[in-house]
Amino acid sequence: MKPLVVKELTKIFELREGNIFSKRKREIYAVRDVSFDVDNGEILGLLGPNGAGKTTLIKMLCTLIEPTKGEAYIKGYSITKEAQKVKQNLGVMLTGERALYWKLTGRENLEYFAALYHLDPSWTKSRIDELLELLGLKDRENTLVENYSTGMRIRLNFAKALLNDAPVLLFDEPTMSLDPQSSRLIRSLIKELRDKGKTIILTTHYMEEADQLSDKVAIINYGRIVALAKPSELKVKVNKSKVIEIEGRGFERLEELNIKGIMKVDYKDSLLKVYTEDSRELLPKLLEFLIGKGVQVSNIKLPEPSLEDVFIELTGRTLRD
């Protein structure tokens, strides 16, 4: 069995609506029939918009949330029946600064979590020294975490995930809010961990990061996996629907692009992205329409598809919808 296996994992949240006299129950599928596996020395990039189910899935895998149905195995141990064994084989970094204790120093935080892992005290000190040095926190190890910057807390949270040298690692938005230098450090460390044979799930909103790091990409939308393949394979699928990028001013004057051949439209600031089956056939009609509406076109590109293009093609939504 592979080190991380997910079989038809599902989580349903029950909502109660109405008033004190009349309550109605409504079921919300946060994750629905998700199945995949990740091998040794492999990174699975888990992509999707806010609310798609990424964090719920991660929390089920690390036994913080019990699934409604389905099963997952970490190094052969069941997340529903062998939670303690699962935790011993996992390193987890969850989004949110409150994963740390702010009234403890950086070193004290790592010592506390090492005790929870029941790590050998004779090994713990050298491991903590190594991680503090690796994440650039050695000179602030005795500073209270409440006095850390956001970036320092994120790096300490990352160090916490590596503390027990687990074979399976779950990183939920590990570079969110980091400066470029710290982001580069985290990405470099994730690559090194993969090269050492670690099994990794990475959730991110940064498409370049996912493309750079992931061996496989799973796109999740409304709780379901809608695509699972290598990034290059996903991009090939999008080649069938070309993308036209137009930079300019005056797009706000457009109410709708009623032109035959347009599949989807994405507009942000001064960039208009149009998805079509045949970009060469559509482009003259599109330019004629835009100029007729008073749009000032400054640049036109027919780019190669990106992972974000794949996501929009498959779901009709942008990554931050």
Partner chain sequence: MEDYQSFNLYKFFIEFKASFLKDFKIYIRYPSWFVSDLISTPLWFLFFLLALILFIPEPSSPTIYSIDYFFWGYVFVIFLATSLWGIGHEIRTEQLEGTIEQLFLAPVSRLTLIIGRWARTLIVDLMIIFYTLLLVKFFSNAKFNVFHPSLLLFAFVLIEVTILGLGLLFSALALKMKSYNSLTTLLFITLTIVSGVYFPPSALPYPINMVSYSLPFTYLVDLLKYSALEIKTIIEISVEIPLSFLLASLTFLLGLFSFRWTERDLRKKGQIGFH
Given for the second form:
Amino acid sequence: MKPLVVKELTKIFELREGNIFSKRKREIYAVRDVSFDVDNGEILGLLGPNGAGKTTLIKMLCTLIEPTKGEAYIKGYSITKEAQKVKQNLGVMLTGERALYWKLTGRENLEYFAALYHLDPSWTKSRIDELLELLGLKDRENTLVENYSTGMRIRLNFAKALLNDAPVLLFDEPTMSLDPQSSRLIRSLIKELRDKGKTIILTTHYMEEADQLSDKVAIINYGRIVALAKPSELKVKVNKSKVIEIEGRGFERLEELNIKGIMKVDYKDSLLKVYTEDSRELLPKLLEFLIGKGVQVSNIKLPEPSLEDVFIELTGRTLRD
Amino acid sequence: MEDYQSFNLYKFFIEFKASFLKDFKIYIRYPSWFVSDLISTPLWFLFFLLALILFIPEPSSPTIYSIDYFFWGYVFVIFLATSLWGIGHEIRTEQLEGTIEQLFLAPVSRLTLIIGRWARTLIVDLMIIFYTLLLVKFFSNAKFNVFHPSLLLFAFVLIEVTILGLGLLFSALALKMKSYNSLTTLLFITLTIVSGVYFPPSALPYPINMVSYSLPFTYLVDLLKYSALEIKTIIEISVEIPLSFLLASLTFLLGLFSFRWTERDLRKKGQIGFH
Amino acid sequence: MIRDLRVLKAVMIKDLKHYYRYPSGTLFLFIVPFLFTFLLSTMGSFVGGTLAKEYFYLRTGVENFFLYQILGTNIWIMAWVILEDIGTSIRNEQIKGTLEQNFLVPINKFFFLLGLSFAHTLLALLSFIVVVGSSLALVDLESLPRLFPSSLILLLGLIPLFGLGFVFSSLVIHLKEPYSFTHLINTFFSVVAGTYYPVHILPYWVQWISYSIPHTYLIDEMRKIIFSNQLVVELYGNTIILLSMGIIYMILGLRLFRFFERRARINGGLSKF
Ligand SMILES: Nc1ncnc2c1ncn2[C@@H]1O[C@H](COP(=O)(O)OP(=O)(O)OP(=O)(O)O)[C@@H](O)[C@H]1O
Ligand SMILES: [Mg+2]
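Having seen the form predicted on its own, I'd like the form predicted in complex with its partner chain now, please.
The next block holds the full complex; its first chain is the one shown before.
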């Protein structure tokens, strides 16, 4: 069994709306029938617009929310039946900076949680030192967290997630509100963790982050997984559409351009953009036609679709709308 | 749930210590509460006594007997306040400050964490009670002779078990209620009235004293006063002792049960970290 | 000016909504006074035995000790809530992170605070009418009309209390965790203001403090109106003192609030907690 297996996980929130006199019940399907698994040394990126259900999914996996239906196994332990075992095998970082005691110092926070995770006392100190060092917090370890910057708090929160050296790691937007440098640090740490064989899920809003880090990307929309594959495979999926860009001279000689498959043509000075359903199929015909008309072609581009294109195509939404 | 089944003494100790130390550190670092308690605890006692002076003939100091009597009642009230605010409300604070989800993420029993907190409050309470006792003794020439010390100790232990149970119950309430603080005050005063803290339940009018007789605190306070002042007990002392023991254990179980139930409910609704 | 008034309304409505959404907080103002008074009355009867009523009359000149006590409780709790709530409401916003948002908008802080106070004026008046009014109606129907002049005095007495409330809330911005402090001061005020007894039973030097806070005058004047049937005009001395205290504490409160707000801006403490 893979270290993380999710089977038809569903969460329906029941809300009561209105005032004391008229209450209506409303059901919100935050996560619907989600299934996937993640292997050792693999990162799954969860990508989805706001309210897609990413956080709910993560919280179900770490037992903070009880699923309405379905099951998931962390290292073979059921999240609904063996909560303590599950937690022992998890390192979790939830969104935000409120996860720590602001009135304790950075080190005290880690010491506290180390005890709660039953770290061997003889190991605790060196582990904490190591993590503080790793995240560049060593010289501020004795500062109260309330005097940390947001970025420092998030880094400390990250360190907290690594404390128990768990085999499965869940990160909910780990690089939110971090500067490029800290983000890079976190990303490279996540990669290192993967290389050490950890099983990782991370949610993110940043396309390049998902693209760079993930071995698999799951695009989630209205609680459903609408696509799940390697980033490169996902891109191939949308490769059929899109654009052909041709640089050259003599476009003004073209009166019309009606080859089967062309949807729209734009041209400006020396750049011609042809929109089509399937650029690879069209390209040879197009070139033949252009050359036949005496156009001098100097450059041809088939822009790679970005993950963003994939995302928009699949969800019909941009990431933050 | 298996959370509570696999009891391991060593783990319990580690978790307990961590929780206790964390609470203690924060408490020490922000001493304003301690200072405030130190001053306002005797002030409240004075407040009550002054209001009572109007009900007795001059010269205006209440009899020594009644000061003792009220003091022991007050001790119970201090513990009660602790379980409501010190234990129950603290968990709400963790919720507001956002750390509570982290506690639920760790593979520990929440019960242990609450016991750790309770231990911190107990230490502080005992300090404040002792200090108030000295003050009262100094200003009032009350004697504070104790009739039956070991029974008093026993009553204390039972009260603490009850307080812990109540603390759990109130923690559960605090997690569910948005406006916990005002509700707490309501409960606090109601319990003070019906538990026969400052007067025997027989001083209450008819339907209310029936409530008193059906609450565990009534017997615990009664036992406390009996062991300190040798006041006639509500029921035969040989029955009251085992009864108190039973009631204290039941309260503890009730607290435990309600806390577990609430935890589960919040998991379902996804509201553990709710503000 | 009109814009300022709109701000005032918005803040007030926000606060009243809060009370409406969390009704147990409001219930508190209406139920706790009865409970607390019941507790004290029972204690009094227990201590005084069968002669409790007579002793009480000899000391205070008031026959019904329940009425005497409920008036004290109502004013005491009201003052407590006002002093604490203005600070608490700011503190809660600080915790939830909305305080900074309130400071981002270009409004006059005075109106911000005033909006908070208006919400409380409404509640205070309502609780006075319900608690003291219903007690009078039950126990001594004849004196019910005195509720009207005493409500007027209440409104007057609220002004210095709000002033004190502002002082407290400025401390919130400064101290962060103010409850311990407000709790202590409020307890102290309740003792020295003679909530349940005439101030003159207190030691002489304590009375000095009693006479420098509005609570004492408010309670005293109310007792005179309700139990001795004195007219408000006869009590002009107290009234003038309350009025001038209103001015002094208001100015002091606003000054301090501005001062600490500036300091918080300087050392970046607005969002810390
Ligand atoms: N405790 C709750 N009770 C009711 N509804 C909830 C609760 N938590 C989340 N929801 C709803 O479930 C849906 C999914 O929310 P979730 O927080 O999982 O989204 P998300 O993908 O993490 O969004 P974001 O990118 O904004 O973080 C939303 O419609 C949200 O309103
Ligand atoms: Mg989210």
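Whichever C-alpha set is largest while still superposing within 1.5 Å between the two forms counts as the rigid core. Positions refer to the first chain, counted from 1. Predicted, not measured: the structure shown is a model, and the values here were computed from it.
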{"query": "Flag for Arg249, CA shift 2 Å or larger between the two forms after aligning core", "finding": "yes"}
{"query": "Per-residue C-alpha change between the two forms, Ile12, threshold 2 Å, rigid core fit", "finding": "no"}
{"query": "Shift in Å of the C-alpha at Pro303 between the two forms after core superposition", "finding": "3.0"}
